[in-house]
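A lone chain, given as structure tokens: the form predicted on its own.
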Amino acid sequence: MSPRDEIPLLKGLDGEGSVQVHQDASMKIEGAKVFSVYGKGGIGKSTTSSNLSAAFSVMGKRVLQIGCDPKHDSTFTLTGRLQPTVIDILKEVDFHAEELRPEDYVATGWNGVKCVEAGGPPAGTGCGGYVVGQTVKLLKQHHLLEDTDVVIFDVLGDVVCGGFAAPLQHADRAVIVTANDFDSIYAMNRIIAAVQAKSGNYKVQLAGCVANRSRATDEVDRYCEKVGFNRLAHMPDIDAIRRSRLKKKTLFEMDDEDDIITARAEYLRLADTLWRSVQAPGSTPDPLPDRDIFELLGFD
């Protein structure tokens, strides 16, 4: 081997720059809807997903979710309690993988619906593409994505590495949960770039944003109209959201109560809107520069 060809190619792989490794083409998930929902740490991405899952579950749709993130809690409104992680569950049989059952990583929560958490390497070591590239080997050995028709990543942070745009390579569209303010923008912006730089070799899309824990959104739609992007909903800052968590319940299992009613029936909204975007186009925004954000949402 030449010295040329242990230079590793760095364009038009998965974004400028990247040295990832393609997905295998046998790990594809086929049959499925599949949404990765995105935002800054903190930003409610699980209570989303969750309720999102559940609103999915009433509209008659069979899901799982996927939860991406090593402190395992994506399904635990879901579920009422912290599944324990495909990561650790490996760990325990010497990842040998033939000896796990679907039972063994795979909880069924509220209304059916399937839930799964990947979990995470130990702070500092491995890689989360690896655990999610895992994660759906299994599902796949197991038949299991052959019996869904929804499938939901939850995602860390506002992590945008190749490790934790991994659930890219399976989505049809990704969503990504912001807050009225710039922190949430700013990270949104570089979500979108992320996932843009996939969507050049995966069959991933952009469906839009979710203005979440805020009174208004008129920070986040200044962006949207700026760069051209959908905001798909809006999730108000309510008590009931908190409590659901307290509750260890969505809003759909909760007692009837006007803002928990309005709540739930924007999650309907929203998971109706994503069922009909895969047969759409995806959106399309033109992600800024930082210093324009800064013009834009910055400081004087």
The other form holds:
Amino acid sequence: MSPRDEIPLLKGLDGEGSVQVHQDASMKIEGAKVFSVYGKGGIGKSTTSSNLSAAFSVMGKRVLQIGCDPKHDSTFTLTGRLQPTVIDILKEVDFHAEELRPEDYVATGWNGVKCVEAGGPPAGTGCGGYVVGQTVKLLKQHHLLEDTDVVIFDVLGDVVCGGFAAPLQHADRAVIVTANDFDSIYAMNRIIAAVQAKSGNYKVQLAGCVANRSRATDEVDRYCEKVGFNRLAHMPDIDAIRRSRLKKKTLFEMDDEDDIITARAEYLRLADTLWRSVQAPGSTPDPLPDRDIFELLGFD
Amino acid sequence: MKLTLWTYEGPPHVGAMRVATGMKGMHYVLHAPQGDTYADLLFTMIERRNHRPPVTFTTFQARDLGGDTANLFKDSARDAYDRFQPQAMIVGASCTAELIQDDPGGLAEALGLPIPVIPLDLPSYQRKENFGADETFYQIVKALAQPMPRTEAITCNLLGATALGFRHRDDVTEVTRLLSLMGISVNVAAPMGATPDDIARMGQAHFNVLLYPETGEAAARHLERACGQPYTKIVPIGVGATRDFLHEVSALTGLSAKVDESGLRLPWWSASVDSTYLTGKRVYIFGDATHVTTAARIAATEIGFEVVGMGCFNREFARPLRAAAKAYGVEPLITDDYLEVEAEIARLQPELILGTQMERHIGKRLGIPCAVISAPVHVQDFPARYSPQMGFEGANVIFDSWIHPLVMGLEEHLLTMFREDFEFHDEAGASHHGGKAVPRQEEELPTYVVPAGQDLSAPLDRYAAMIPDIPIITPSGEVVWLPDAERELKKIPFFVRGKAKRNTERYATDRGLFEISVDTLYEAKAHYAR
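Follow the form predicted on its own with the form predicted together with the partner chain, if you could.
Expanding to the full complex; the earlier chain stays at the top.
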């Protein structure tokens, strides 16, 4: 290194000490609007993602949902089964991706939604980000993204590592699924900080949050008002959603009952809001320090 | 990918050149340094094309790298358009030029030429020639072909033929002829022979015939999605595959699959009494996966060879090849390293190799006959005569070209049979040259004088000492060949000599003999003839 090298000051932009370079241009997803869904583990990201995919498909969009969780259960309500993951298939061909064809790892689910499960290493080992990167590479190689209007990344919630960040490099908007309780909002606060850090170098911006499985939304709203965030939708704590998962179906496939029709309408509204949000500037909340959020939500 | 001396496939931009060169009215502007222009020779020298490939190289040199290579590209593209007036253009970078990241697609778009300009983004360091051709053809079809009303009569497109392909020119003719027997005409054959305007009317066809999956599958899949045209999955190389192909087309169109087969000769030729020497010949097959799997079927079920090994160099189609290898009970070899192929052939010791130009060299080194079935091929595999691989005439051609190397081997035994003949011996010279016949010099049998005191009761020692100049043909067990018997053995044609030797030795051992004389040899022959 020569003394004349100009080292740009990127501190804080992409995480402290990061020497992150921009991803290769050929990896860019063009044409489709890309959303990634985040949230605390078990909050209902997969339920939200697959109902959202179904809603987009009802709106006439060509949808691709990519499950980025080693559990590979993101898309089962769309396909009605646990499909093999990209990593499983890649292992079969000894990681020679050239050998694969789209039908090997893409399943067509309800209403033509294309479903991919990236899969990943066992918890605590390997790199989930690598798996997501390989998946996007395959989808591009087979020109699947060119024939798609909406891509939804359903991101794993349990660990914060490469797997967490990789979809952000491809996403236009990030959506956070939360609930009206302290743990979920606390997790959302941390996710906001992470996404804000990424948006310095990538086009990704936050769209807003979804209050899931909650009767009320007062705590979520209080937090949103404080940090300048917006709530896009509210999914009440209805039994229909639980039943739909037991039946391995999205809400759109269930019989017409009142609560189901209401929930469907809310997902359709959310899909429409997200579709429009890509044109508008994203939300730029200011995440709270951990101590402040304790105080805000009335705990100490 | 490995560094190697010789490769089965070039970099992807060579694949793009194969597509552009096959087409008419298409021009390829290739951002490439001076040295990369050698690729022209592939087409003019190997394929004997009578015109240069329609490729404009920017040919930047080392000193240009200090200046503006982007402008150099733009000037080249503009000049190429003015000079060649193509209907459409493809633009891209060679492997070397990819590194300077000038983005030819973006630059060409900025030129605002009045024709479609299709950018190619080929990953030079990850993929190879076949992928390059496949991807280029796909991009061209995607950019130019649109859904449109179908033709009134049933028509199809033929997909995948390119320049430098193995017998692509004649396969297109043969399959066109075959389909016409069913009452189907060809709408567009592409890329080879098609113009960009032709590509634009591909949507008219009722279905697509995928001749070469290696170079046409992406386009076929795209046309299936975009224009609703189904495509055929069976490649009609060999008698069985051609009949299956006709049935597949029949299922797509509802037309009868019964066509005139009177020109087909392979089945009778390989069943005729003169072909018994082909039965059970051990063959090794290597090339591109499509040609290898079709060749294996012909070898095993139509000619009666035994497939002892098979493999392909293109990983894109490794899976169907593995499935085929499993069916023949052999271990598949998927590699682009010719040294691995050579080692495998040396290990298996087949009697015939069906391969590419590379295997022809391997065969030469190992002394094993070879027939060529797949690209990459050399100039002699672009024959002047009509010589397809597909359809019924293709089957005839395959019969001739595969058994030719074997027949040539068999004729050699006639030469050695007459080696010691008084009239046709080695020194006699060719009879048709009108030279005077030279009488054969009789060879003196070595005589052996038993030294005083040597014990002659141990037969092995006795003969080993007696004939130091005439090597015994590897004595097996305790049986020894006497010199005259050994000379007689050498007169037996080479392809049965090993068997005759083993049988005679077994005969001798069974009878407790330690020596084989000429008499023993003929007694054994008589014994096994009974």
